[in-house]
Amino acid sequence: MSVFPESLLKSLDLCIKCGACNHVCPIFISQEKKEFLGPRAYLQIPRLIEEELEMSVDFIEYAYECTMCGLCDNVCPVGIQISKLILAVREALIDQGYVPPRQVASMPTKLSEEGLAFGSRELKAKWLPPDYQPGKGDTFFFSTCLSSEIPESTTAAFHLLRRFMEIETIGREELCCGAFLRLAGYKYLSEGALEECGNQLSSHTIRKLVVLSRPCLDYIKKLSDLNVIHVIEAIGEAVESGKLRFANSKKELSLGMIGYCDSYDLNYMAEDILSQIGGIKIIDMPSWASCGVGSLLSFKAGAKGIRGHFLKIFQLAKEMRLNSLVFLDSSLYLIGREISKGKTKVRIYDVPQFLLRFL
C-alpha cells in the first residue's frame, strides 16, 4: 500500500532536476550548497520512502528540514509548489501513523492538556501582573504559544504597544491558534485549534488583534472577521503618526536585521522604524541570511539545516563587526537566542526589545 496519495507522486514526476530551486534556498546556500539540504533533494523523500521496505526514522526527520520559505515555488520552471508538497509529505506521514520528531510528536498532547502547541500554560502569563484581568477594549495583543519561552520578547512588545494605544491581552488563558500545528502536518488538529481560538477571541468582542509571531499572523488571518496585524505594523503606524518617538543612540551602532524571505513589507517597515534612531547604521545582510516561516518548527524538530544556518549568520555578523542582530519576529529571535548561547558575542534582539532601549 502506498504511503502517499497518487496525486502527490504524480506531481513529483514533473521535476526535471534542473536545480533552480536549490539556487534560491537560503539553507542550501548558507550550508555550502550541500545537496541533501536543498529543495531538489527534498522532492525525493516520497519516492525514497515508497521504495523502502521499512520506514526510516531519518527520512521522517528529514521531512522537517524545509523551513517553508517558499522561494523555490517561485522559480520552478515546471510549476511545482515544492513547499506545499513538503507539507503534504508531513501530513501523509502523520496520517499513516508514523511518529514525527519528539517535540513535534508532543504537540497534540500539549494541545489537549494545555491548549498550547509549545511552552507552558503555567508560565504563559508570568510577564503580566499577577492580578491582571483583560479589560473591555476591542484591541488585543496575541502573545502566542511562545510567550512562556520568550517572556522578554512578549513583555517588550506589550509594553511598547501600551505606550501609544489602549490594548489588552487574554493572558494566561489565551489559546493556541494552530499555526505551528499546521506547519507540522497536523492539518485537522490545526483547523480545530483555530476554530477554538476564534471562539475565544469572539467572546471578548475583539475587533483588532496585534500578533507577536508572523507564523501565527498568517494563520489567524483566516478568521476573516478580525483585523489582524503584526506588532511591527502597529509600531510603524505609531511612528508615522508621531505617537511614538525614539531617542538617539549614545554611541554609533552597526546592526544587521534578519527577516523572513516573503515578508518584504514587514522587513522594509522594520528597517524604516529602526532608521528613525540616530546613531544606528543598518548593514545590509546577504539574501541567504533570511528565513522561512517554518523555521521555528524546523528548529524544534531538531533540523540540522536551520541550526547550521543560524551559526553561519552569527559567523557573518562577527566578520562584519556588527554590534547587534535584530530579528524581525519573535519566532526567529527564539531560535537565535537558543543557538547563540556560547556561540557569539553579538547581541541579539527582536524589534520591540531593541526599540525599548531608545524610549
Second form
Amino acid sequence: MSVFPESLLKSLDLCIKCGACNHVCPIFISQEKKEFLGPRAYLQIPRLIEEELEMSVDFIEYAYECTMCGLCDNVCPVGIQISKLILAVREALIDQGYVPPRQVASMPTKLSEEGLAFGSRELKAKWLPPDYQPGKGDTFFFSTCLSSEIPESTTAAFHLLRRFMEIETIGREELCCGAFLRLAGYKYLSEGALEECGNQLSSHTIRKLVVLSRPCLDYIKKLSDLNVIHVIEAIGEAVESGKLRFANSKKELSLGMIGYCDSYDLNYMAEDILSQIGGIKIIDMPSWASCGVGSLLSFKAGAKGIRGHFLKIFQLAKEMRLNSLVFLDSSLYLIGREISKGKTKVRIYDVPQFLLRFL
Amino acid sequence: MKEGELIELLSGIVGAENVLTDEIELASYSFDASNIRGLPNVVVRPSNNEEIIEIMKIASETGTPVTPRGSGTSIVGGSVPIKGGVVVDLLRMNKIIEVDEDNLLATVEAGVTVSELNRVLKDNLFYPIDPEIKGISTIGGILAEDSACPLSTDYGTARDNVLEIEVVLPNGKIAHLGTKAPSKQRHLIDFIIGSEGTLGIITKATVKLSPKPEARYGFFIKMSDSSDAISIVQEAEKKGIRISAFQAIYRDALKEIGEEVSADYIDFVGLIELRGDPLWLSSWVPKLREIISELDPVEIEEIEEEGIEGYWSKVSVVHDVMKTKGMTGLSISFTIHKDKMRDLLQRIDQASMRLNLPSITTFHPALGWIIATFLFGPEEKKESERAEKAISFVGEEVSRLGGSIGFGTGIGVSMADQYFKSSPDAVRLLVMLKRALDPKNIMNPGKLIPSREI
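Write the structure block of the form predicted together with its partner chain for the protein whose form predicted alone appears above.
Time for the whole complex; same chain goes first.
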C-alpha cells in the first residue's frame, strides 16, 4: 500500500546520502547533530516506510520537524531540492488522509469558518480601535494571522509605520493569505486562500503592501501585481531617507539578533537600522542561531527540534550575557515569547517593538 | 539480557535523553552513504570516554554488537549496524581539547569534524585529510578507516597525520597509545588506524596539523595516453619535484561530461598541483613543464595560485554527472602498482561497456589510487544489479593484478568478500588478532572481515 507517489520516491532515491545537507541544517547543529533531525534522514525514511517500516503517528509528527530554511538545497552535490521534497512529503501525507499534528490539524476548519490559519477573528479584531476604517491611502499594512496571537507586535509595527508614512490596513476582516497552510502541506487550501486574499486586496486600491512576517510576504508575492515589502524594509527606507531617527539608549545594552537563515538582506538591513541607536552593542550570533521560514509552522505542529533550537538560543544568550534578543520577524518573536514565558532574564523583542523604545 | 534491561542500563550511563529507541530515530541510524542497510536495536549518544567504557563493558558482558558512528559518511557501510545491537553515536563528543600551534598538533575528541577543527585553527594551519571535501567527516571515522583525499599524494593518509590515540577496547579497557612525539608505540597506533572500528572505539586523538602552503601552482593537462600520467609522476620523482596532488578523470568520465574530443584522442584530463616555498616552485615549475611537454600533451594550461581552486571541480565530476543524468552510483576504491594502472583503467571501461552502465573513473597517478563509479537509475532494479556486478568484476581484476581494495575508503561491508579473496593472508592474520582482542565479535561485526571467517 503506497503512501507516497512514485515520482516523489524516485526524486528521493537520487539522494547519495553523503550527509553534506546535515551539516548546514541549523536544527541538526543546535540539537547536537541527531541524525533524524537532519535533512538526510527526511529523504531516506519515506522510502523505508514504503519498504519496511509501518506508517506511524510518529512519522506524521516527524514530518513537521523541518523548519524549511532551505540551506540544504544549496549544498546538495546532486542538486536535490531537499526542502521542496520534504514539503512534498507533507502534501502526500495530507493527500492520503493523514492529519498533521496539534494546531496544524485545525487549520482547514479555521480557514473555512473564520478565514484564518490560526488565532481567531475575535482576537484579530482586538489590535485595532473598534471603529477603525481604512483611509484613502494606497499603501497598506498586512497584519497576517499573527495579529490575533501577538497583537503587541502588530500594534507596534503599525504604530511605527504610521510615524513616517501614510499607511492603512484592511482591519478586522483581513483574510489569511494561506502561507502557513502551504508550509503545512495543505496545497489546494492554501491556493484557495491566496486567491481569496488576492480578491480582497484588489477590492482596495493598493500600490504597496507592507507585510508583517516573511512567510506571508513570500507567499503574497505570488500575486504578481502587487509591490510587497517587509516591515523591516519599510523601516529601513525611512531610516535611510532620514524620516526616522532614534534617541540613544540610556543604558549600555548588548543584544543579539535572530533572523532567518536565508534572509541576508533583511538581516543586514535590521543590523543597519539597530546600529543607528547609540549605546547599544550588537553581538554577533553564531550562524546556527538562525531559523527557517517554516519555524512557526513547526512550532505549531509541536515539533521538538524548533523548541530545542530556541532553548539553545536562550541558553546562548544567557552565556553571552545579552540584555536583549531581537527577533527579526514577528513569527520568530511569537515562538520566542511562547518558549521563554518568563523563564529567561533576556528580554525579547521584535524589531518594531524594540525601536519604539527609542523614539 | 532483555532489550528493556539493556536500554535501562544505557540510560543510567548517558541519560535517557541520549538513548534513542523510537522507530524513526532508529531508522535514521540504519544507513550511511553506502547502499548497506541495517537496523540498530538502540542508539546511544555518549558525551565522554567514561560513558563509552561503561557502554562497552555492558556490551561485552551481554555479547551485544556495537557499531561506532561519526557523521555516517562511509561509502562502504562502515557505520551501518548490520547485526543490530547498539550504535554508539560519537557526534556529541566534539570538543577540541587543545591546539598547539607552535608544534602543529591538535588534540580532539573523536566526534570533531574536519571543518570544525579547521575553523578554530589560525589562518596559516589546516588539517589536510578531508575525504569528503566538505569537511563533514569526523576525525574518529577518518582514523578508523585510514581515509585518503587528493592531497594524500603529499600529506599521506590519516595514519600519517596522527601521533596519539585513545581507544576503548572491546573488553571495556581504555588504551592510550602514542605520545606527542614519535614513539615506540607507532606500530600499535597503526594497528588500530584503518581497523575500521573492529578492534575498539577511538575516542580521542592528537593529530598533526600542516602549514598552509606559501605558494601553489597548477598544471591542467589533457593527454592521449593514460600511461603518460605515470610517466609524469616517475620523471617528476627522479627530478626531485614534489607533486602535492594529481587527480585525473579517465575517458569514460569525459564522455559523460560531453567533453569535446578534439582531433587528438584524449585519454584523461588531469590537474597537478605543486605546493610549497616559492623558491622550490620556481625550480620545479619549468622542470615539470618540460616533462609534460615532452610527452606531447593535447592541451596544457598553467594556473597561478588564485585560479587553482576553480580547476579542482574540472577533475571531480561524479556528482555533476549524477545530477545531470538523474542517476545514482556504486563505487569501488583501490590502489594498484603504477605499471598496472593503465590496464585497470581499460578493464573498468570494459566493464562499463559490457554491462551497459555509464562509469566515471577518477585516479591519482602518483598514489596508484583509482576510484571507479558505475551509475544507474535509482528505480532501475536491473541496472543496480549490473552495477553490483561491475563492482565485483573490477574487484576481481584488482586482486588478479595484485592491487589493494579499500584504499582511502575502507573495506566495510561492501568490499569484505573481495578483500578476503584478494588478500587471504592479511585477512587470516586479522582474524587471529581480532579473535584475541574481540573474542565475542561484538565490535562492528561484519566489517573488514567477512562474518563467516570469524
